[in-house]
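Given next, in structure tokens, is a single chain: the form predicted on its own.
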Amino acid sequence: MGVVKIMLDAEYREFLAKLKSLRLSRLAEVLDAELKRAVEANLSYLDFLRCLVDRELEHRQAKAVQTRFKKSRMPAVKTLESFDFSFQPSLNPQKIWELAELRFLRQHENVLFLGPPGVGKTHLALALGFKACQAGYKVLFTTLSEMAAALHAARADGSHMSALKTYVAPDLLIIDEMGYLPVEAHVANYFFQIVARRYERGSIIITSNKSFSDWGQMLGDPVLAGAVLDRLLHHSTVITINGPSYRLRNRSKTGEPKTETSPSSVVTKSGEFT
């Protein structure tokens, strides 16, 4: 009995060998608890081999979504779920929950977030990059002043071209805290830029504490401004929140901001990191 144990142990090693060999990874690690579940349940074979695939299923699709939010640059893991909209009365949360259909990236049009400081612009933003990354979509995060770094760098070793297919590219280009600082002519040239080339082909979400009248003095242009938002309008939703600010709310008795849980390297099947 003891030399058909060993025996069986032995193909039941070369087994889970060959399942690696094959990419099958996740397979082998759970084959062990399936086939105890199996035997329990009295699954026929068909039920077992279906239980198997979607258990390797659903390890792939989670990789391609951990994979898909690390190149996004997203800072971290926002949902629409986490977000407190009691504290916003003025945001209108059916219309947020219909932006994360998707719908708009679908039609390739555009989605801005106005408001001061602090309302939730920025979290509303990555909850719905990352709704894209869960869909399959490549999403690009980035501030302007980190994608006015990248421009001006990028201009200075004569790489501007291929700087500005990294803005281009992606399904869905956040860019983040519009108007917080000034914007060099040159930035705003190129800025103008990548909105030219996505008219129509990508979508964008801007988040910006400044009025469309401002714009022309935070692109330091009115005439480039102008072409920018006919562009960047044509196509979009417009939210405006007016309301306190989170950070203020979130702040302990001490005075210090709460901290946040950043991502670690695993991503369930609902989308969020464990």
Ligand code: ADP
Contents of the next structure:
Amino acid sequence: MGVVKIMLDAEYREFLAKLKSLRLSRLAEVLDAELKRAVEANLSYLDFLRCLVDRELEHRQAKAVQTRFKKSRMPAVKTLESFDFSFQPSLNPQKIWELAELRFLRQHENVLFLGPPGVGKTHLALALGFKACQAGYKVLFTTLSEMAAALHAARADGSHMSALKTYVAPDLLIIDEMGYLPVEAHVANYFFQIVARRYERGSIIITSNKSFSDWGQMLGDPVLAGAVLDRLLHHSTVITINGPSYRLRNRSKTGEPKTETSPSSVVTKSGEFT
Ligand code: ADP
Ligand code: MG
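Same protein, the form predicted together with this ligand this time rather than the form predicted on its own?
Full complex below, order starting with the chain above.
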């Protein structure tokens, strides 16, 4: 602690203030401890400086991830590490870990998670979204009904161009729960525009409990649905999860009444439910 002792208290405080004015507030926070460590470990001047810079950088990167996560509007942090693959044998873990390497994002490809409720579609979408935040990508999470409401309101107040931009601009757009409610014609149209503008330019992750054959009804127009699916599926990975609901995992064992629709549909390889 010799260095600190040489400096007067007032000088040291002034020095910390200077670090803060240089936006090196983390460095100011860890300086005392790092000085002590450097003296104890007999670090060279360069190693000491490198240590301080690393601490500041780590802090900034963590903060940037936090900010990107907040802006993404993702409702929770989910990770692949916390996903129990043994519970969902229809899922190929290797394929999911490959997606987590984010090549699909660099190549502007899409990912669709299809399957009945509770099988982990949203969990996996969020896990990929979080990885994307960590890797520096801008992510936006929405549900189809949330997006429909926003686009509907935007049309009413004439801000639809900026609303469209909201969904076109991020590196990764996650649309959760495609298919719970049918959407109005103008919303379906905006949806097509978003998909068309992102085509080969930015990735989309979609989760849905509907088969592709239901999209016509969901978007109120089979031709439009065809055009949307054509673009979405051209460069895409479709992951169909056909298994038990994780939400109901304990109930089925005890035989308690189930409160949620259990998976009754069967998903074929092409992603169709039968
Ligand atoms: P879906 O979107 O398919 O309806 P969710 O992803 O919302 O299902 O999953 C429901 C809940 O169960 C979430 O809290 C999720 O984190 C958890 N979950 C689902 N599958 C798994 C799994 N295999 N391992 C760990 N947690 C899971
Ligand atoms: Mg879900």
